[in-house]
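First comes one chain, alone, set out as structure tokens in the form predicted alone.
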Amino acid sequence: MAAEVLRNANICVDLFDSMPSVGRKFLMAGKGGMNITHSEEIDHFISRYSTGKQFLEPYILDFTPNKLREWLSDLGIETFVGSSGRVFPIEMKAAPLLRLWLHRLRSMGVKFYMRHKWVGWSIDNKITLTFSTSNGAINNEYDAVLLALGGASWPKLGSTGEWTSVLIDNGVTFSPFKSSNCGFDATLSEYFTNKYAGHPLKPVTLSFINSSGCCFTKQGELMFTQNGIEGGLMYGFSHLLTDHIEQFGFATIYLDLLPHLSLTDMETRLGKSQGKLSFTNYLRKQLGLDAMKTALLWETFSQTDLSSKKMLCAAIKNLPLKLLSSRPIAEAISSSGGINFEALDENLMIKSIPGVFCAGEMLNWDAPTGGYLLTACFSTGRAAALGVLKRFNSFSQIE
């Protein structure tokens, strides 16, 4: 995005990537359906960025989800709004979008250099970048540099987070990377995970109470894994849960296994005799509780705990699940942490290193899945490029 903005202003652009091809994490993001942005009202959209919303707001307002859709249409990619409000390309894939975009950038004169890993620099009147390549180290000199080096999730796709040491050595303040939009290890038996790993748990309502007593609740879908639990519903809570686990050593979530039924409805339905039905079949017939949800009850409660219908219904509506840790950052969809906002000016230039700009997930912001991650990357890439142009214009006026 930055390269396109700069070339439209006739600025020469060299684009370096450590991987054999560009956009590998972008392609992974579109593997299950390219959720490019979200259609919700803009104030609500910006609120999704939690503590980073104040910093990101001007950049997103300057390049809103609607403007992003217009930009995609100009590129030849038409979009539609799904039932959840999420926005997708008609083809649902990232590859056609990336192909068209790279073709346009090359036709505009952007020069691409693959398998070039940035390892350091020297900064004087100009900035000399050092790259490690298959032919040894090379040095290139530039008037401005724009870094879009990613966070630390999915390192095999290029976002290793190794760049942090170079910037810290130059006095740039940084918050450590953490897993975000990730799964969690949970206290589940080997029997349960072997039987139900890969099976969705839906619909359920998840509730979490933080250390301040604030309750967060949302309905959706979960997925059990060999280690614990993940899925879209977990991703929306991941930053809250990660922080809580870091502070207290664990976190407890509460699941309503039958969100469409009230306690009264359940107790009424369970008024009928069990007869010769097994306990599992009785719950399935009277409540619609499937075998996996019943098995989850036995994971948490003893037979004594569920001895009365009132206790059983209360357990179904408020089942506790203890989370021990977030999954490793290499498995996470995204990462929180990165360069602190205070280290940057309003044009996304590093205050202590004039001429160096930053964009994307390497900045210290966080968001759930739903198109928010990509939108912030697009908007900050555009904003950083506009910052470069402002710097060049100020220099030309001085001259």
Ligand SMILES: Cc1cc2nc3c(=O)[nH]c(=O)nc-3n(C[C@H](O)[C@H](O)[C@H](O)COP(=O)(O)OP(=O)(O)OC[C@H]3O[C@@H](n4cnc5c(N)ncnc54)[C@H](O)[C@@H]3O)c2cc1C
Given for the second form:
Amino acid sequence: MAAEVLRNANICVDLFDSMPSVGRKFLMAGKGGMNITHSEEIDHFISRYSTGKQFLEPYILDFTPNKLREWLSDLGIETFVGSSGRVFPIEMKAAPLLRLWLHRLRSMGVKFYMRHKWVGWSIDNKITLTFSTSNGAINNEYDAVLLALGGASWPKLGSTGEWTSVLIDNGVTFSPFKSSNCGFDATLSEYFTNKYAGHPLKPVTLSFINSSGCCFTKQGELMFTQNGIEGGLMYGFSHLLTDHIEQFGFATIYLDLLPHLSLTDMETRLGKSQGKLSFTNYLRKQLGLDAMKTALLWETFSQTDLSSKKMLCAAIKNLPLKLLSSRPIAEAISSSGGINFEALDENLMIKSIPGVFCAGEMLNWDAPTGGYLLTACFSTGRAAALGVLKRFNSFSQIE
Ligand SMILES: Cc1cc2nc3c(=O)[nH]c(=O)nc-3n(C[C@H](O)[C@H](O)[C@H](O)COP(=O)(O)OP(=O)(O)OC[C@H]3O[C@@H](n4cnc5c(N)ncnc54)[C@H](O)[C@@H]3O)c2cc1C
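For comparison with the form predicted alone, produce the structure of the form predicted together with the named molecule.
What follows is the whole complex; the chain from before opens it.
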């Protein structure tokens, strides 16, 4: 995005990436259906950024989800709004978008250099970047540099976070990367995970009470894994849960396994006797509770806990699940942490290194899935490029 803004202003752009091709994580984001932005009202949209809301606001207001959709349409990619309000390209995938976009950037004159890993620099009047390549180290000199090196999740796609030491050595303040939009290890038996890993748990309502007593509740879908639990609903809570686990060593979430039924409805339905039905069949017939949800009850409660209908209903409405740790950052959809906003000016230039700008997930903001991640990357990419242009304009006025 930054390259496009700069080329449109007739600035020469060299684009380097350590990987053999660009946009590997972008392509991965398109695998299960590329959720590129969200259609909700802009104030709500901005409120989703748990870290960095205030800092990001002007950049997102300048390049809103609607403007992003117009930009995509101009590129030849039409989008649609899904039932959840999420916005997707009609083809759902990232590959056609990336193909068209790279074609446009190349024809505009952006020069691409792959397998060029930025490893350091020397900064004088100009900025000399050092790249490690298969032919050894090379140095290139620039008037401005825009870093968009990503966070630290899925490092095999290129964003390894190895660059942090170079910036920290230059006095840039940085918050350590942590897993975000991630799964969690939970106390579930091997029997349960062997049988139900990969199965969705839906619909459920998840509640979490933080250490200040605030209760957060949301309905959605979860998925059991070999180690615990993940899925869209979990991702939305991940920053709260990660912080809590860091502080207390574990976190307990509460699941309502039948959110569409009230306690009274359930008790009435269980008024009918079990007769010759097995417990699982009885719960399925009377409440619509599937075998996996019943198995989850047995994971958590003893026969005595479930001995009365009142206790059984309460258990189904409020099933505790203990989470022990977040899954490693290499498995997370995104990372929180990164360059602190205090280190940057309003044009996303590093205050202590004039001429060097930053954008994307390498900055210290965090958001749930829902198209918020890519939108912030596009907006900050554009804003940082406009910052480069302002800097060049101010020089030409002096000259
Ligand atoms: C499985 C998955 C699904 C996702 N789904 C969605 C989704 O549906 N919607 C959404 O909004 N977001 C989604 N995301 C998140 C989104 O893809 C990222 O937030 C976004 O790609 C970050 O963009 P970026 O440009 O900041 O960094 P990246 O896309 O990580 O790009 C950084 C680039 O910098 C390069 N690089 C790093 N270090 C160096 C170096 N030293 N020298 C040279 N090059 C270097 C890397 O090779 C990489 O190409 C998903 C992520 C994953 C992993």
